[in-house]
Amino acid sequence: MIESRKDDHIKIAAGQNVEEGNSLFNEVYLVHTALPEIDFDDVDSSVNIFGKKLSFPFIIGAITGGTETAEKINTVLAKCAEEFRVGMYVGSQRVAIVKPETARSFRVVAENAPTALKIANLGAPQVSRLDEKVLSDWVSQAIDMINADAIAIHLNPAQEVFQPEGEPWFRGVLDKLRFIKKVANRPLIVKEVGNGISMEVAKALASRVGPDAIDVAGTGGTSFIKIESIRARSIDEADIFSGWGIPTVLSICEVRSVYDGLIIASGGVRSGLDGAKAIAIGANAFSMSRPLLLAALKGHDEAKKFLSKLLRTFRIAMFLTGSKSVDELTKVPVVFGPTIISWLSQRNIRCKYVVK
């Protein structure tokens, strides 16, 4: 059952070590500004994304839906999104479309975050098998369910191929994405779930789909290869593919080299400083999931505490680089470590946001 799978994901993600790889934020250095010529209170971290003003460029990552536990988590996170004026993805809504009795676990997001940026979410393998009439209906249902401002389609080939009930169906996805872009009447985000997006995939998306945003979701955070392997009791296979994918920092650079739209950085982002680094090298916003899941499971106060710290550390990074605005943060000098330099050299990628 889909519902039991969702609860499995929550229990495993919260209770076991499921983080894998290195996002490489440890190899991104923002140059300290000893004389910022601004006061800390002058720092304005706000941004506008898809017509919504956010207090800082952060989106609560896609986590869950479809169960009682998921409803509680989504309620806590939606309240925080509204209070902190940040964005929020929901988890895959397929469960609520095929089992309407579970839709309540998603609708609580619209009820508790009426003015926040809300992003609906469907999976590429599932939409790949739907005809256009049914697909249009699914898209409408997903958007209406949470009164979404945008819709994300997640690419998760690694998760599907390791999942016991997996559906590794990706033939024709580009055509379906183009159709969704046409009928959604909302911005379209294409996202990974933890293995990164290459410049080749970004180029195909840009030329054939024209998404409004790409969420790179690189390696360094939660590994769905590991989660699904734990569920399938096939840890040996997970060990073989340990760390598979593109580290988040490298994925940002890969995508930015061929794509001019909005980039969301996720995958191993664990602090406001990581978020600031992501924006300095080419992202427009950042996201994280597992840390918010762990906080939400402890209750509303813990989730608020986490977001308060995240906002403050992001603003501190802006202050210490002399950035009065997020736009100024995109122009600060950055130094890369050897792993990043080697990858970019071999891939012939020039990161225009880095001072050479």
Ligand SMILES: Cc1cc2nc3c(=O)[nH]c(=O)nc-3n(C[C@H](O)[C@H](O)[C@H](O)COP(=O)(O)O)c2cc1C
Given for the second form:
Amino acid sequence: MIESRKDDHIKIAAGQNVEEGNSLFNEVYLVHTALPEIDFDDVDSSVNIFGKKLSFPFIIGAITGGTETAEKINTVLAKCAEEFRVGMYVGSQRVAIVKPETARSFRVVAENAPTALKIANLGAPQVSRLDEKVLSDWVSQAIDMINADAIAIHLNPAQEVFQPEGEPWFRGVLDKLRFIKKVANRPLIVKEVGNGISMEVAKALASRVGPDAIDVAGTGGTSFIKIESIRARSIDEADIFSGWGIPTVLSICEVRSVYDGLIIASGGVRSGLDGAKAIAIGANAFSMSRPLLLAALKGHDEAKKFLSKLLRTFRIAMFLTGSKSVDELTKVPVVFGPTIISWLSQRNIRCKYVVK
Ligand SMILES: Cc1cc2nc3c(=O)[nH]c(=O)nc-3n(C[C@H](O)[C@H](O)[C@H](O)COP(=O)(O)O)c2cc1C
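I have the form predicted alone already, so could you send the form predicted in complex with the named molecule?
Everything in the complex follows now, all chains and molecules, and the chain you saw is the first one.
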């Protein structure tokens, strides 16, 4: 049953070690600035994304919906999105479209975060099988359910192929994405779920769809290969693909080399410092899922504590690089470690000012 799968994901993601690989933020160095020539209070971390002003460039990741537990989690996260003036994705809304009695678990997001940037969510394999009339209806239902400012479509081939009841259907997805972009009347975000987006995929998206943002959701954080294999009791297969995917830092560089739109960095982003590094190398915003799930399960106070620390560490990274604004942070010097240099060189990618 689709709802019990949602609860399985929460239980496994919260109760077991499901993080794998290396996002490679440990190989990105921001250069310390002993003379920032600003006071800490001068740091302005705010940004505008899709017409909404955020206190810092952060979006709560796509996690869940469809069950009672999911409703509690979404309520806590939505309250935090409103209080901290950050964005929020919801988890895939297919469950609420096929079982409207579960829609309340998503509607709480609109109720508790009336002014926040809210992002609807559907999966590529599911939309790939809908005809245009039904697809158009799903898109408006997903948007209306949370009064969304944008819609995200997730690409998750690794998850689907390891999922016991998976739907690894990716034929024709580009055409469906182009159709969604046309009918949504909202910005379209294309995201992965933890295995990253390559420059080839970004190029295809840019030329055939024209999404308003790409969320790289690279490797180094939550692994859905691991989560689904635990559900399928076939962990030996998952071991073969352990760490599969494009590390988040490399995925940012890959996508930025061919795509001018908004890039959201996610997948193993674990602090405000990681977020600042992501922005310094080419992302416009960052997002986290599993750490927020863990905090939200402990309650509102814990989630607030988590976001306060995240905001503060992001602002400290800005201060220590002498960045008064997020725009200035995009221009600070960066030094890369050997894995990044080697990857960029073999892929012939220019990232920041590091050439080949
Ligand atoms: C319990 C759980 C459920 C998720 N469900 C969705 C989903 O429905 N749709 C989606 O686009 N991503 C989903 N994700 C993926 C996240 O949005 C994110 O891409 C991934 O977890 C990597 O980020 P992280 O390392 O910060 O967790 C889910 C993640 C978790 C932990």
